[in-house]
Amino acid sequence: MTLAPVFNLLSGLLLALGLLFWFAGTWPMLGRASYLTKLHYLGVADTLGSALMLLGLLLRFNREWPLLLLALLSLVVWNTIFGYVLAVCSQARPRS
């Protein structure tokens, strides 16, 4: 018994779920919240959606595991650091 159909189904599900998170992350951009709140929602949904898509690709392309794992690690680390830098830089600085 081969597991290829199961992996293809799971891969398609992960890819579709990642795409759903991408679109769901753009919806709060239309609201009236502050720009930092909007960017937070967008950043979280974009990172989660991209990570799910990379996991779906990992199941589909077995020979590309090292490259896709590097992309997944880079995505998670870069977006976390970028979110922190953006939050720190947006804070008001006390006047001396």
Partner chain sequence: MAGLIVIGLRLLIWLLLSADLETANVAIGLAVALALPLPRRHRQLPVSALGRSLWASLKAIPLAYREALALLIRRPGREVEELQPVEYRPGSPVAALVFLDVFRITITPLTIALGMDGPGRSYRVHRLESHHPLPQEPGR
The other form holds:
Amino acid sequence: MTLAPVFNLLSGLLLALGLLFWFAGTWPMLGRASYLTKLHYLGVADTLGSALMLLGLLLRFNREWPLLLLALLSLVVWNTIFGYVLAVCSQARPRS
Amino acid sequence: MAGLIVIGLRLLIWLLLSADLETANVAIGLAVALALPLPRRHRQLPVSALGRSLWASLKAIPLAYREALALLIRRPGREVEELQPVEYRPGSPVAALVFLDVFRITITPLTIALGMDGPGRSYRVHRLESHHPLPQEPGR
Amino acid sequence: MTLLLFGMVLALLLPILVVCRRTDVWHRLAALASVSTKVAMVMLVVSVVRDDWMVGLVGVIVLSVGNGAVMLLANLLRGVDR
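Based on the form predicted on its own presented above, generate the structure block for the form predicted together with the partner chain.
Then the entire complex follows, led off by the chain already shown.
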């Protein structure tokens, strides 16, 4: 029971950090960097930032832990592989 | 043995999705996990290589956060493309190990795998170079 | 929590802006994938705050199936490009 405020603080910190990752990783999409650089940043935002957010939610609301754990698993695996697939498919363009 | 791991993974996903541990529910999940066909390649997959690869992927996650912070704090300098040798290769490449390798390379934000080079000798890796060199990933 | 939701919706606007502006199909695809992930995360947060299992389940399914669908689309586009 005494640990609850600590957990709340920690989860708030994680949520804020995840939101920061979202903004920082999505912002370069508006710029003129190369496509692969944008994919690197997108990996930061979508995979790592969202994973931080899910961890924060997991610490705060632990009634729904199976759902959040499944979300964490599928998020990390699918988003990573998805970045790879996008990179490969965009590189296979014939000439440009 | 590797098939057992795959079936266990399927059962785990089913239990997390349905989130109840009654006997009927577990029986349904077990039946479905056994009924789905196993890929034929998994039978010749050595367990030690699978475990080592899995452990390397888990170790890549804290490294990914370190690289993400490095990427956000200072702008990266230039982009290079390089080759990274494959670790495990007696005979034809095994699908699960290639999947784990690609996962390990791509989850770190400074590197993205771009596919295999030639007949499965090495991966082509796209890397963002920061101005200060990062500590190298262990096990390379 | 409300603040967090506002922030997430604000971050969601960025890739939507990219989709509206770019003409290159690959940039558009990457931005759409980003939208999909972010919407799924918003759904998860809302469901957890409201203690609602059904919305959360839909969020998890969107998270996994949406990414798989965009992957298939990317492969298809590569085939068309050739």
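None of these values were measured; they are calculated from a predicted model. Here, rigid core means the biggest group of C-alpha atoms that superpose within 1.5 Å across both forms. Residue numbers count along the first chain shown, from 1.
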{"item": "Core-referenced Cα shift (Å), G31, between these two forms", "value": "3.3"}
